[in-house]
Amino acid sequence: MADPILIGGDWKAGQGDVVTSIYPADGSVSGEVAGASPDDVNAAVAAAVKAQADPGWRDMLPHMRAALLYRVADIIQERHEALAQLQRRDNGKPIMETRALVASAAGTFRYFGAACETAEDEVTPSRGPYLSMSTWEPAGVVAAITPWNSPVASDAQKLAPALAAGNAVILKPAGHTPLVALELGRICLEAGIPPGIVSVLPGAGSVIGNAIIQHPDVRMVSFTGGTTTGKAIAHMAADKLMPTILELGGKSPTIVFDDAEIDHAVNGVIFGIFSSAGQSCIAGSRLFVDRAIYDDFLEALVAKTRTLRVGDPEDDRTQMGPQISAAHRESIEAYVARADSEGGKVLVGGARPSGNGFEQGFYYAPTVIDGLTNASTVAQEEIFGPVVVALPFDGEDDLIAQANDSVYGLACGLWTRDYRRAWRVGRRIQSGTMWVNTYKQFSISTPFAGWKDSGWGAEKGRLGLRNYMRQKSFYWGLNDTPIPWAD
């Protein structure tokens, strides 16, 4: 029997599909779970909307809200291990990764919770006979909307900062990865957030997404995912004139200029591209290289990438798992295809690993491919895996017009020892976030944010917590006589 989920603060079966967790490391059933319906929709929403006009959610003192919300990162630090372990069963990640994810979480419910109990209002400064004040309140219902990649990470940035502005949230996690959505509900539930603030709805994007976003009682929705699904929300939220936050998909340059530290590079480029079995919107799967140094950085690198352990991601040795899914690497070995048509050359992997329990699994080797333009469809378009395509440049403007040459803006990395380029260059790539001489560094208290079609709005950061809320401007007379006007 599948197991229930979490609908306006009881746990029943859902009337929808059932919804399988599958170990991409075998292929085994991780758990199954009785998705949500339509109908499981409005009762969640109906549930979150007399429980968000509570007063005793309402009016909760900042502090009291905030040392909710701190219990919820003790109870995920309390059960660190297991949570990782079952992020692991999930999608797949290995569990030194799944560990870090799962400390990440625990952060961002204890940095939100600062931010709750230490945001201010605003006097403003007045021009007439009246006391004026911004204040700001929570949006309401909040629709979050999470991925597959990394959900106790990503469920944890939008649910923080969402309770901790005072909405009740619908929490939408991936097909893939329904577990540790509902233990992270199981959670709120324990650390004393009321019955009703949060339900989590597991089902198809198609159909319990939708009715999670065109419900006239949610106002607000967090969403991070493909590029193409983010567009279709922001379609559907402007015919209700709802507020969003979209952080979608990337094809993130890495740059590494001819006076780099190579070894801090290539461990850094190996490190962008192929953590996370490159399943990351941050993934720098274009790679650009001062043509002075193209050919030997490249052996550097594909000597190091050849030295990569992919295996079983319950080893604390493993550094790549297995792909999500299936079909998600019958699309990977696509691009790989159609970059061996268009003339590229695959100079380390770009096929499934063999022996050792990988047929078992879905797995793909760490590919890097060179000969082709940054007009190739490998370099345009996201993968989303193991494969990064390497391409000279020649001086800044060569540069900054290729890394530029794309859809995306979601983040870019930059290796050279000269502050002066770094910072000449980052300001002018098009992307949110900058990273020099590292990667995929991450803090809670940074925001984040994508350009162009890798996003709206900006996650994460004190003012995070001010992108779940709506502001209000009072104005108190002062004035001694009746406003002359109607006099």
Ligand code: NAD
Given for the second form:
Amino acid sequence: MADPILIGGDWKAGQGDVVTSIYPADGSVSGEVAGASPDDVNAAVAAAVKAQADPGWRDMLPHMRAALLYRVADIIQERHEALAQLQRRDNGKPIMETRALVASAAGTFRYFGAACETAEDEVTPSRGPYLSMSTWEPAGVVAAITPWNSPVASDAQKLAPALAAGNAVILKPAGHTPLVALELGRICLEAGIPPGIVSVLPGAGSVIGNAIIQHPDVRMVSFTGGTTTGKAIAHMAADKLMPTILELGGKSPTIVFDDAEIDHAVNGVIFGIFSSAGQSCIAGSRLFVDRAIYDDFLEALVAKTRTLRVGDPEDDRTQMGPQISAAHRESIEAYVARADSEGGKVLVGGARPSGNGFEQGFYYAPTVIDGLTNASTVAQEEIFGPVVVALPFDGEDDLIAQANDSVYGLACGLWTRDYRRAWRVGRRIQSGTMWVNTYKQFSISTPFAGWKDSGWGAEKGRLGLRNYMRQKSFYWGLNDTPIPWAD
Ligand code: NAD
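In place of the form predicted alone, the structure of the form predicted together with this ligand is requested.
Every component of the complex follows; first up is the chain already shown.
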């Protein structure tokens, strides 16, 4: 029998389709949950409205709410290994990576607990006989819709600030990965977050996701996922004049100048594209190399790529696990075939690995492609797999023109010893995040936001809390006499 889900504070069987979590390393079933139906959405939102308006939550003092978030962080920490293993089963990421993701989820709850209890309203300069203030209130019921690639981290990244801000949250995880989201819901309840404040509703995006977003009592949506879905959500939200945070796809450039520390750059490029088996929004999937060092750099990159440990996600040493599903791997294969038809040359990879039990899982080898231009399909479209397209450049202007010639603007890596050049080029790149001589480093205290088709609205950082709130101005009259106009 399929496991229950969290609807308005109660664990019960959803009335929708069963949602199955498949272990991508061998195709076995990790779990089945009774997915939500549109009626379950209505029940969860009704409970959320009631729980959010309850003075016990609405008027809870910030330091008390922070204490609950710290407790969530403590429980995540106590169950660190179990959660890391669950995340591995849910999406096949190597255990080394899921352990780091769980640790970051605990840190996220702690950070937003601290942000909550230290956030201050402002007294603004008045221009008359009154005291004026700018204050913040919760948005109300918030929809949090997340993808499958790093669920424990992306769920926490929405739950923690939304709860810190005093909202109720309807969390809808991706179809591939329902298990960790449900566990986070359980932990929130155990930590003392009132029933009804968090619901976790697995189900198809086009049915359950839509039902949540279109519900009249849902007042904000925070979405992480693909750009096509994000645009559809933006349209639905516009009909309700509902604020959105959209963290969408990417096609991020990694740039290597001729004065770069080559061993640092090789490791950084490899980590940037092949960690998470390339299933990362910020994957450095377009590699721009100064023509002066292009051949030598590619030789070093290919040699290092051949040494990557692809394999069993349970093994502590594994660097690259499988793709999320057979269908996703087929889409990667179609892109590599397209690269071939457009004149690309596969320097390494470009196939499923064989032996070692690889046949059972959805593995795809780390792949480097050369011989294309930035206009090619694989340089323009997000593959979301372990495929990097290498492109030479001639000087800064050529580089910037190519790097910015993309609908996306999520992140960029830049390798050079020249800090003046890093600053000059970094300022001209159209992306929300710049990494100089590093890649894929993240801090919960530093805002993260996409430009262009990579989204809008920021997460993380102290302002990440305010993005789940509405601003309200107060004017306190200090007149000793009635307002003269009416006399
Ligand atoms: P997706 O857009 O297919 O799905 C994301 C979520 O949206 C899932 O929960 C899905 O069920 C739901 N959904 C789908 N259609 C919906 C609809 N019509 N209404 C409401 N919800 C709907 O994305 P995915 O395949 O799960 O994830 C991969 C994508 O996510 C990639 O494009 C990747 O770049 C992006 N991503 C972005 C970030 C970021 O922070 N910018 C982080 C991780 C992943």
